Partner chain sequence: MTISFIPPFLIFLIGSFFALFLRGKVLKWWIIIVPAVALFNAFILPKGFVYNIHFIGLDLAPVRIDQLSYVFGLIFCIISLLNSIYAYGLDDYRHHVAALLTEAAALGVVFAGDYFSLFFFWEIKALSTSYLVAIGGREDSLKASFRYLLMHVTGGVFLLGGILLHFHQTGSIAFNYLGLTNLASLLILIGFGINAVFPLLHTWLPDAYPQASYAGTVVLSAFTTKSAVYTLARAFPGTEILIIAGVIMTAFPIFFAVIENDMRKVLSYSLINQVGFMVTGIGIGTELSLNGTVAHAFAHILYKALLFMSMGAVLKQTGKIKATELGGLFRTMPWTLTFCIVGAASISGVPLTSGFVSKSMIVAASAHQGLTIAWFLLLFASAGVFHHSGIKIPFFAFFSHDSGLRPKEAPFHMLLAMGIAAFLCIAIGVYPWALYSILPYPVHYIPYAPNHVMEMVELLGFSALAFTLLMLSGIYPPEMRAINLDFDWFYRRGLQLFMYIDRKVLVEFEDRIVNTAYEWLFLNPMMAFAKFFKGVDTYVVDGTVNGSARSTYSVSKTLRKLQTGNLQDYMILFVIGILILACVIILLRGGI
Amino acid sequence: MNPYKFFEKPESLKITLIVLFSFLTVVTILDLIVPKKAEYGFEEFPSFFSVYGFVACVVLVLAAKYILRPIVKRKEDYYDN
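Coordinates for the sequence given above, by itself, in the form predicted in complex with its partner chain:
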């Protein structure tokens, strides 16, 4: 009834990771096959969007964690005082 019961199992993480990695491998191979119709030249590099997406997210998380959070984090009752 509940398809998410799968995640109760201890091996679910491993299976999820295998699915994700194989999906990304297929995407990377497809990238070489699908013809490109780019506005900009650099879009035609192999896996340009993959690299950009990955780097963007890592930069986003690191900047949020190490730059933004130390500046803006306060106790939950900060404004009450």
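Numbering follows the first chain given and starts at 1. So that the term is clear: the rigid core is the largest set of C-alpha atoms that superpose within 1.5 Å between two forms. Note that the coordinates shown come from a computational prediction; the quantities given were computed from them, not determined experimentally. First, how it differs from the form predicted alone.
- In this overlay on the rigid core, residue 69 has a C-alpha that sits less than 2 Å away from its partner position between these two forms.
Would you mind giving the form predicted alone, to go alongside the form predicted in complex with its partner chain above?
Only a single chain is listed, so you will not see partners or other molecules.
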């Protein structure tokens, strides 16, 4: 049995997204309610670490696509020779 077939079913994907967005909503609300012990002033902005993580992820994806891929990429018949 392929364990990845779980995500191929539309109803499983829908349930997964509902759980994920519910979790994100709870974490965002807790971030607004729970007092933080910030070392720097910018850490006190609401959802700072969520935005920081998202921006870091986007930067990594763009760097992989436009910087690393041309370096690692080979021609289609590279292994045929």
